[in-house]
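Next up: just one chain, as structure tokens, the form predicted on its own.
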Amino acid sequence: MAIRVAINGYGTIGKRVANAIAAQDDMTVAGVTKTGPSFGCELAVRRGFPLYCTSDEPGHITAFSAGGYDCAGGLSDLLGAADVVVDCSPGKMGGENLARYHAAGLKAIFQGGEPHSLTGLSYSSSANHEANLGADATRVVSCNTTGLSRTLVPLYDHCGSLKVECTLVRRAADPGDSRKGPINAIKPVLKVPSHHGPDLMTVKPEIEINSLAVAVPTTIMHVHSIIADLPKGHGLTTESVIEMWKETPRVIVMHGGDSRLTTTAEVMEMARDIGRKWGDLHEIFVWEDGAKLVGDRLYYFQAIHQESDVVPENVDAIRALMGTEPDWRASVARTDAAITACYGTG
């Protein structure tokens, strides 16, 4: 029987989890919230997914059959016809959400932007996969955590230790946001060090790492500046690293110079053209000719889709927390393949 998932917030993050959710042949989208009727519901209804309030209240129910839209019900409703919730709601509301995703009796996903307090546990493919295994609820790393991630765990695989310093050069806002970021500045993040780096810690502790950050006024991607300090003896080259990355789940490696992609832009302009829907781009992309190894110290530049990385890391959570694949690759290839068959190839 095909798991029955609960999306609570149809917005970025959302809509790209309910289209991943809705390509698996053992998931189902049971149906998501919006908070009243906009252009956000036309995007639901043309997919077929069942349309529910974020509220129980009836006069924010009947509001969407005055715009227009059949509202099944309230978040109450959605959650008696799930499995499992997927919040990708805005703000601070993980607390509330999760008290009422625990008196429905769902399991829950959350998303980076909340605390990793606030489930204990957080997920990330390639990192703890099996630590999530028939757990009640975890948070999915931010895309940055998940960049890392996707990354350093296999150095750290291969080393059995790492210590890591990266400067994250952020995208202000998110492309369809224009309320917020610098227009004409570069702002340091004044905080030492970043959440990014702690938040790594969340997934993989071993992993010594401080973060730096920089918010820079472009919505297309981050940047990664990353040096990695490998333990003697690791046998590694700046060659096999890049193989090993090549081979590892969810990165794609290329050289910049020999394909023209030396920029954000580009490489955003590359998803576009293997027809990605949305021009999403869920791996994370490394510069090879970015990449070096001087004696023990590693030195590379990835880039981050902030919108799409850790859509597909919802889906391996999902099975990870329904206890359906305990093997983490298996799922990263059944989630890829389903995703690719819909949304393009790559």
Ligand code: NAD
Given for the second form:
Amino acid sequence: MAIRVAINGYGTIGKRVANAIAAQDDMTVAGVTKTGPSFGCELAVRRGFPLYCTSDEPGHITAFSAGGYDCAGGLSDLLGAADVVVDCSPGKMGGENLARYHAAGLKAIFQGGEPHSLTGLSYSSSANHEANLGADATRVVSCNTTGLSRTLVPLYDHCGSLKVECTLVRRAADPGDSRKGPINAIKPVLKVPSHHGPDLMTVKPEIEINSLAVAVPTTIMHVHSIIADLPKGHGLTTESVIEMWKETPRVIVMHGGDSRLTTTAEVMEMARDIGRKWGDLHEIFVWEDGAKLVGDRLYYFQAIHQESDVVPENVDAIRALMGTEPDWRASVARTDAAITACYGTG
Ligand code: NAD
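Structure of the form predicted together with nicotinamide-adenine-dinucleotide (NAD) (previous: the form predicted on its own):
Up next: the whole complex, starting with the chain shown before.
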């Protein structure tokens, strides 16, 4: 029987995760929540997802019908109709929500805006799928941590040790987020090291990593500038590292100069050109001509589409928690094939 998945919070991440789940043949969307009537409700109705209210308050639930939407009930009703919940609420709401999921007897998956301490367990498919098998609750790491995991874990798996310094050039806000800045400034994150690099150690503690971050006035991608020190005797060359990433799921390696994809804007245009829903890019984009191994030190740049790289990870995390697929590569292949079959790649 298909796994019934509740999506609590149908915003930037929630609407994407719901679509990705709907594409799979082993799971189904039990329903999605909104705080009140809004265009997001329209989107859920068009997709045929049952609509619920984030609150159980009768007044909040009836507000939906006043806005022209059928609301099937409050969060408790949705939890009663599901096997697992994916929490896509704005960050830092997890504590309260986790208690409700526990009370309903549901397994739960949180997002990167919540601290690792909420669940004591985090998730990234290539790093620690096995450690999540059968767990009650986990946290899919943030878009940045997911990006670091995609390219660094295969390197670590080859080398057996890895020391990494990384500077993250962060998008200021998501495209729909008109309230946030900076608009005409570059804003260093004045917490050193930033949390991003060390967050990777919640899923792959063996990788020694630190990071700095700056926020810049763009809305479409993050760029990571990474320096990785490989151990003596690693046996790699620039070319073999590139080949390794080309074989890695959810990593795209392209020559920026030859393909004329030298900026994040062009990479995002490519995602639109190949017909990705919302112009998303689930893969991490690595510039082949921006990668170089000098002695034992590897330099490279990668770009992260912040709104979408974590989306297929949520699907794999569901299979891990439900214990239905122990092999991360098999889950990733299944997730991605279903998404491609449903939404195409152009
Ligand atoms: P968002 O603001 O776009 O969406 C959040 C949704 O939750 C909204 O629809 C909001 O109405 C709803 N909501 C409000 N109160 C709620 C409540 N009490 N219970 C349930 N839902 C409620 O936020 P987002 O960008 O989708 O972020 C969701 C989570 O994903 C956060 O933890 C965030 O850090 C993480 N994340 C975001 C991105 C990104 O680039 N946007 C990337 C990776 C991870």
